[in-house]
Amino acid sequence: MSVAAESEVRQRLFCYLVTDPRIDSLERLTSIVSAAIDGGVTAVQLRAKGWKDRVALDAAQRLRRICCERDVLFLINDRVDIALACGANGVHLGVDDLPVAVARELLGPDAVIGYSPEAEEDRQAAIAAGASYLGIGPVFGTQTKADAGPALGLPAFRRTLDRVALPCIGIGGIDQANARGVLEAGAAGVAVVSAILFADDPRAAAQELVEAMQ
């Protein structure tokens, strides 16, 4: 990835919304994502674990159109095939998904590939294989992802980022009250789920988050 491309990715990671498969009404999901983008979200990741393939593809195609129209980064969680089928900007992978090198080969040099490592060797392998950015967490305690593991806390999060040259986002328990600290620890951006997705007013919640970080 070129310096220019990495710089662009870093900017687009600033306010990163991850969807939750519990919101399985596509009308509600697209409405929430559209409102969140109005509020300042700069990247959207579709997480559709457990959904039937055709439903996931339909959602991906709808969200891709919204993100493309608004110049927002659009990624698919885990599913390289869905990313290819809908023309997403890329994918976000974990340790049990396709290896980063395989995803890079399939998606091409311009795709954005995020990766959530679980150990130092995971981080190094992902960087060597061509990951675009890393998702580090959980920074704080979270109920959204049952297998997220114990919270790192800001000091350990900062130490991890000090060892990584790629852009990194913080994820896990992040909201308007603590997002600024995540950026000050060195993150390019924050990934949120509940703070926006389940807010009474997703647009206002996204706007408050962005304002808290600026």
The other form holds:
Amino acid sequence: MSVAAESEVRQRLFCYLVTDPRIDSLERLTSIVSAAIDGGVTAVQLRAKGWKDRVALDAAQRLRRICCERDVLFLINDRVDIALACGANGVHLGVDDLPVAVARELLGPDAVIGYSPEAEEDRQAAIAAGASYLGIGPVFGTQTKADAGPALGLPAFRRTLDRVALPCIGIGGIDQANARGVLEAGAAGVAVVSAILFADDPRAAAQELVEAMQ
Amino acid sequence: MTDVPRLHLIGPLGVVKPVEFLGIATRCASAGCGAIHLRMRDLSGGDALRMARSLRRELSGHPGTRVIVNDRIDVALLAMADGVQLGERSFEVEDARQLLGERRLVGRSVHDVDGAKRAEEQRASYLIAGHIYDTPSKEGEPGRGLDWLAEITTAVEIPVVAIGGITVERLPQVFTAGAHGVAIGRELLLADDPHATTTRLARTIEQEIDDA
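Following the display of the form predicted on its own, present the structure of the form predicted in complex with the partner chain.
Every component of the complex follows; first up is the chain already shown.
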């Protein structure tokens, strides 16, 4: 599945589920992701930091199959080799990971490469290096990532997006109650972790999130 | 199987700083060390790539010395390394082989005969087997010994590189047990003169091969 066209990437970023390495039972993870896709999730990013590489690849292969069948964008956090080995659509990189340009070198022009910048100059460099979209945050306070830094708040989030020509997703503390504001600030979509992953009913949680944004 | 190096340096292992390691690796390479392994589990992808590229650059004058990256196949490809070293936590050999192609080395660290056979079936280029002798890096775990090493070298046809507490004095018995080569970490990393130690190791290995 080639999804390089910017308009198509933008569409698929709409409801973006990021997994948490603390959910490390592959049975549980695949069942949550399937349910979330039933509920309307359009993109999935696998985060497997701290896992054994072979377990991460196993998870990636399973999730890739599920996402591919349902036409959902599937990305791997950080590890370009895992993305290559499982045939994911691409990767999502942070400032400490492999640089965007070299990831592009390995993954090719059709891959989707997301990037989480920390500073203005990171943003510009990533765009020049060929990033497909940016993850901007934390929009709100979050408990999921301890090192995420202070929340931007919607006004600063909106100002950041105004300066970026690429599709952007908001991340950090986003849930069913505040997602609409993130879209109204100009985001192509919202990235959520706990609001779906740790919900009692991930399918219903995803559905509520999508409905709140429409 | 002559293209699998006989003498492997493993680092930096948290024993020396990354920048010191580059210097040690270069001195070992100039004395005939055949492979430098980068073990950098705690480094981020960006740092690991910088490190691997620096090593590649430092070794540009030593085309006979291979650069082997642990675990990270993406880093290995981007740094134009000569191969990867995999362990029990890493990618399976066959998955790595698919990404790396036929020309690069895919080494697998093994701790038992079954693992050794499986790695060979999956077309590993060579094995690292150990640890053979007691070593401070595996405190509380006694070395598996020379008989164990001989079991591994008998069970597979691909080259077996012995690791764990190997010194110049121990080379004859290790080669008698069927080893193709040896991998050395702290004995080289902490040597007063890594170049001289490597020279001694390389010479002795050559003698062992000639005698065999």
